[in-house]
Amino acid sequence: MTYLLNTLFATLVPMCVTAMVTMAITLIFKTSSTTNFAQGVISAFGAYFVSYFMGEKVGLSIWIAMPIGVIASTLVAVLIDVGIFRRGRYVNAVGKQIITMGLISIIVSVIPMIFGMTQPSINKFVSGNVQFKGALEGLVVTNNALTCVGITVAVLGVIFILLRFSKWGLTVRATASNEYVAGMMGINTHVVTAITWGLAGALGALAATMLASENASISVYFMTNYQVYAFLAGILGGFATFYGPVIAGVAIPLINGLVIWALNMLGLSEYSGWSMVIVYAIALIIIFFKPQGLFGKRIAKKV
């Protein structure tokens, strides 16, 4: 039991990171009708800023440097929406995806020009561990992981509350339902999409900072795997809702941890590197029976 719980605790930070990135991609998908393939490098851009301001030249704490990185990623994301997507709003979905792919090359080229070719790191939010005693002796969870969970729950909780109960949330839901009808109803969809892009950039920077705080070296592509997990979570949870993809985003690292635990318990630890392949296979089976996703809805189009 202790080994199982330690395995699950080890997935806390990956769950937080995946949930954050999934929410970011979902916001852009629903308001701009595109899958943002540049989400990973935008997130990495924010982490580079956090690392720079925590470095020897500046020496700020992570709690001060992190908001700077969040602001940097937010500004980049808003600039992308205002400077590029707003001018190409009538481009079809495939064209928009190609634009985001092009943005990857641009941002990947800009990052070394600003920060150099090094792979910096970020300190933990909080050091130390929580060690259990008694029946759960040997069970350990890091304070850093618990801090990441607290940040994720607080940030996503506020976003969901605003989406459900605020005027801003109503405008986002209306734009996500039909941008053109929302505009006809007097909603400034330009402002809505700019805010959602900025929020997606901020979430990405937070996610990248949390991942880097768990001893991950920062590089231009270090968020790519989590971007892929977020795409899978969106399909698995269903883009019809905001909460469905996030729930799936939490489930994917959790299932991955359980698969690794099961393989080790069966004496097949040499196959633990295939754990995500098994997770993808499970997801494909679910999608086969639920094409709209676990929380998706079948939409009937009227002709």
Second form
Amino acid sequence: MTYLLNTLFATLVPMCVTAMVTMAITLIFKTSSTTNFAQGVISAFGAYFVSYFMGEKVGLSIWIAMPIGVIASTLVAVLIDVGIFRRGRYVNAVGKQIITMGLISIIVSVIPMIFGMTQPSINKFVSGNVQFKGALEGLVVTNNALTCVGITVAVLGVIFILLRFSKWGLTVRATASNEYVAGMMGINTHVVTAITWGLAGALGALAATMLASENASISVYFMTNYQVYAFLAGILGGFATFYGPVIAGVAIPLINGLVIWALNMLGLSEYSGWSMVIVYAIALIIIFFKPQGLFGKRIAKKV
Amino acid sequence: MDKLLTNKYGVKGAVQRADAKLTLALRKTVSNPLLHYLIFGVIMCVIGYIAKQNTGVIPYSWESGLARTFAYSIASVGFCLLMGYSGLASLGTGGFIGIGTYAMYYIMGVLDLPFALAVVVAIAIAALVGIIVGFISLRIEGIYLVILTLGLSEILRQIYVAVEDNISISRFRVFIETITTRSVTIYYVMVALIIVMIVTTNLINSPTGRAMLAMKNSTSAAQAMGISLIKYRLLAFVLCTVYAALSGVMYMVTTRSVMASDANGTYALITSLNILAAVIIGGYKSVWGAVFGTFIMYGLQTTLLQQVNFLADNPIIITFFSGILVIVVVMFFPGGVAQLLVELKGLIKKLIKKIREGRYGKDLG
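Would you generate the structure of this protein in the form predicted together with the partner chain, following the form predicted alone above?
Okay, now the whole complex, with that chain kicking things off.
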């Protein structure tokens, strides 16, 4: 029992990171109708800024350095939308994907130009573990993980409330539903897409900072795995809604943790490298039976 | 009929006609794309041979650089078929390349069996995987298929990491001859590439290719004409998978070792994206375009640009400009280099016409 809970608590940070990246990817997918492959490297760009401002040269605390990184990623993302996607409005869907792929090459080469060939790291938000007594003794929950959960719930909660109830949320939903018609109804779709790109960049930087604070040293591609999870989460939850992908994004690391636990329980611990394969296989089976995703709606196709 | 004509115009006419026939046959042969492919292959083999002699005429590293580029080209040609002729896009290329490399590793590295068997096994497994994946994933289309194949490629990569992370083969025999590191490997790659190019060209010009093109332009219209969507989509997808596996086999022939867990390596997302970009840059409806685009993405760096000292010291700059190039091509030349050439041809024709008009006056006829 303790072991199961520990396995689940170990997946807290991956859950938060995946949820945030999934939200970012869903926002861009819905307003700009492209899968943003550059999300991972834009996030890493922000994390590099955070680590620079926390490092020996500047030495700020993480709570001041993190907003700087978030602003850097936001600016890059807005610049991408204003400079490239706004002009390439009539590029088809695959073309847009290729553009984001070209952006990977550019950002990946810009980062070493600014920060050099280092692999920096970020200190934890809060150090230490939560103390348990009695029946729960032996549980390991780091304060850092709980802080990450707090940040994620707060940020995503605010975004969902804004999307649902604010005027801005309405414009985003209208643009996501049909950009052209939204424009005719008097919505400034340029501003809407620019804001969603900025928001996606900010979410990415936050996610990257959280991941780096937990364990990873930062490298250019260190968010790529989570980006792939996010794409899978998007298709598993169905891009028709905003909440579907985020729920699936939380579920993927969770199921991964459960699979690792189950493999260990069955005495197959040497096969724990296969856990992600099993998760993907489960996802594929679900997609086979529900091609629109778990929360998707069937779309009638016009001829 | 023949005799009659000979009588009417005399012997001279017959000779003229025979001449015309010969010229026609000659022109047909010269404009035959298959001949172009063969000539291209021979030229590349000669370049590889000269480079391997290490006399300094052509840098030594060109042989392996070109061989690797053309190994990737095989996957690009398959992708060109999938995207340009059936309108599907996939990001599974990196994972499917792994099928080829692992078939090579197990057949030749572990079991020490001949090369031909490895090729056959790689193709068979790839076809099987393609059919299974195709049945699952072709129910959805467009941008979703891209993401699904991306996930699939990631599954394959995880499987490779779990099975055997770092694979390498030291030597292997092709039928009788043993290939060592000093052999010219570009021969094998070029043979495979040319076979693939010829098969693809023939397929594109066959009824199957036309059915695929119809499907790409309008799925509903194609269905109304009695074209089975799933059949042709599956065919294109399976071919793409098989080509990618073959590309993996050839990649293994040239590089000899691959590491699966490398996040920026051969099976990773970046390879699939590079192949996609190569096909877009070259022009996604042209076999030549796919090969040329792959050269831009992979070959340019290992051959020409490495000779410039500044760029050899700062390889990051090449990455930077390749990114900009990709974006510029997608935004301003959606048909890629292949379409650019066609437009250029039209422009030159127009220019010649204008010069003629200036010289002789307007053609009134």
